[in-house]
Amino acid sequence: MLGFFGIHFFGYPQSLFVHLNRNFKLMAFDHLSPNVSQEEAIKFFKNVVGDRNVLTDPSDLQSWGTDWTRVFEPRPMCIVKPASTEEVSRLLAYCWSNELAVTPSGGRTGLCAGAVATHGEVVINLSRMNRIIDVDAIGLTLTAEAGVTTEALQEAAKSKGLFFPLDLASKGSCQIGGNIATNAGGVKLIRYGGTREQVLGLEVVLANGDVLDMNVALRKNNSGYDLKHLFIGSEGTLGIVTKAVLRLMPKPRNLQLAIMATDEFVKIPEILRKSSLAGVSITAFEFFTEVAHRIVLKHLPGARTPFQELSKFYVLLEVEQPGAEPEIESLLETLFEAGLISDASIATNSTQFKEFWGLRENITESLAAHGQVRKNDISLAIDKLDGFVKSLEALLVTKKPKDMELVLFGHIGDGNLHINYVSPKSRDSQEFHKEARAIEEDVFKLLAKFKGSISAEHGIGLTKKKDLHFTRTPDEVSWMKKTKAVFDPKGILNPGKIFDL
């Protein structure tokens, strides 16, 4: 079988790990034999990107070698910050020739350890590649380098009277390259789709340093395989995204936001159904539990609830209301009459709009302040959500320790649930994660019965690769590995992520 770059890809690497002692001295890969010393490699990197853009201080290695997961100890060889596609190409060509493993890195806001360098990898961080190259107000496109933050993209579109629809709680930190690598979802997916739907073209540097230019702004291009989709969601295992052409939209008109209280989860999908049938243009549909609400009120400065009494569940509904008639008010009346909600409040100004969204967007940060957290990011078909949640609650009656809280929230409009197991900070961390892991395995087994996914939008990384079989068949995983071997037969790109070879 012919492989990429003329290399046969049968018998691809069997192990992708580096041995590293605690002084960060690079030893040898099981399947690679680096033919360059650490000192020689760092000298080359400095010649490419400049001395100040190669970090080797232990504190920098700890900070830049990890992401928000905080589970695995980061042990990179060094952090290298290129400023151009050419520099990324030179770095990868060198690492390829010398068989050095590479971990691509962006804003490092991931929650599955996809950007964690644990075994002496060279971290290539793209934060210096932060130029917005072009905003086309006629073709409704934006071209940017991979290190531009999502919020900066939104602001660039806004300056032209347009709208970039990818919206994430971490938008001020996460970068578009990382969004593409993980196929990030966000709160607007129900209306606009996730990252994949926003990408028109890509520029990617392959493992051997070759630049694959798919960076076109065509909305229609039916000329063979659309290779860019292989890299979207690949978590940096097939190539490093350096540029992207993204779709823009007309700015939404007259957004209205309501927060609703309800007493049963089964009513939430029904609220979504009735809202859709009412003909309102839904731009976001989120939910969270009373437990999540209480934790945010406790830890978020200035947070306040719009309700006199707390309820078991809450729904945040955002709609675009281009006409003069207040559609959301009549919709709420319908939902009250149907017995689906017990209370509701409509944001009447920008301050309330921000406050209501803050109750949802600050859950993750508040959980981190509240206790130790283990997260599951799952998805199901919407019509299976209620059955799954009931089965989950029944499972936890016997499985969950008394001092562990279950916190649910998520993008219910696209079937995405975030399951959070939370214990006091005083608990022994290893014991907590061991107990949560035991529950997690049972949850994934339950999820498989409902034909769900163990990862809705955060990826697989290191944390979920042992559970990939709950979502993907053996044949699917086999073809993933073959694809990896074609694009990266030496196995230098983000080794150990998604699966082991």
Second form
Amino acid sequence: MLGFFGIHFFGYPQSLFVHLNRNFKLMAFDHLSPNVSQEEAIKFFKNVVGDRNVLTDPSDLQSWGTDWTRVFEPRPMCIVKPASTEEVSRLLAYCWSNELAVTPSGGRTGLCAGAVATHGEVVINLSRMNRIIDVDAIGLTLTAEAGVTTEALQEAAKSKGLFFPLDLASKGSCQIGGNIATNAGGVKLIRYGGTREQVLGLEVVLANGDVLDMNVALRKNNSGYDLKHLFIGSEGTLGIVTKAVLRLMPKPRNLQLAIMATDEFVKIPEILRKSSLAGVSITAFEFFTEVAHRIVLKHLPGARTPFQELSKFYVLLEVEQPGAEPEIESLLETLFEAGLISDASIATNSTQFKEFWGLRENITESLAAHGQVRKNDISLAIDKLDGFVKSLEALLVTKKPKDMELVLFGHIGDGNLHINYVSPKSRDSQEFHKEARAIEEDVFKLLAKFKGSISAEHGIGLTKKKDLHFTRTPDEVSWMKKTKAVFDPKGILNPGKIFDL
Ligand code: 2HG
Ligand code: ZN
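Moving on from the form predicted on its own, please list the structure of the form predicted together with ligand 2HG.
Below is the whole assembly, all chains and molecules, this chain first.
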């Protein structure tokens, strides 16, 4: 699984991009008037980072100019790979004075085209800035450059007997800079919070090249506005994150994992309620449907189901069990007795532990192998989940084309549902997206009624900016734009992402 996003991404043929435009002349942004030629700019970049760290080869532009969304065709001017904050600062100062658009980029595992360069942007990729600077085992902090992968951070914490709780299916490829830019959530949010909760300090290079140092490793710091939070989740539109101080914690003790089968969605929130009331210490509460399970069993080499017969829904529950008492077993008994689950399996060794997690974490990869996919990443208050899913099912009865499957899974313990629309690869891609979009619009309308969000953890990027209004009020969007104008009045940083200026 590790590194899967990278591997598959490079393997995808160009025909998968929906908005094909075979004219490779760079498109420009109306609000910018670049005052250097492309050749001059590339010469400057090579001078800053060295010849081999500026990529202009068409295949490099294709692979480094996009993320995992595969919907928009990448058309960057070039890819520039700095090795230090100072280099990022020089690059941005140059782009600022010459009005060149910039797209910041990391592990490129994003799912909403936040790091896709479609209009001749200079892609600044932070992969070479991959040093772990410090692990402080007393203050429980870790300082790292933006290009360190999430998995490398986990390993660094582990090597000191500590724990970095951010955990995502793409952890082998995604980088902390991208995690911060998108405020990534992941499978342990229910217990430890998302990326925002792990960040104590940040170093950011602003649009004009100034370095803003908010890099203090303090747990408590109530001295005025906490500016770092503006950059977390801003998708590279306010500045480029170059360094972060992150929170560590003691390793969880004795993790237990079970997969439970249930026949009705309505029972899932009830399972969560009963588990919380039982006082077990939940570290993950994930869910997937039978369809998702079947697709993983079909496409993931060596995947096995722990069940004799398949059920409509599954919950993956991970708990920390500090004492000797096998709490998860008695919890499962309670859930059986209450008629909430029909079957369950507990991982009894580390191999099974990995296998069970694999059944959940490999859904995205298996879906990509299975068909063409359009993704929603929505969230709702837990008590509204059931009503929403019922309305969704009613909607699908009339709207869903026969050859389209709706695959639901996600971090249900924190109200985050991933809805994937999947059709056979043989379907015409434009038609598929048109049909899926028609359903998606109704889903978003429904979501607005239920006071949910159109993006729980993936961000807005290019794919969802037209839908921002379903979740954010006009006032909120207007203040976002004012904030953007303060930090980047020329609009050079990741233009076209989240909203148009
Ligand atoms: C996950 O939870 C990721 O596995 C990807 O956020 C979700 O593929 C998706 O829709
Ligand atoms: Zn997710």
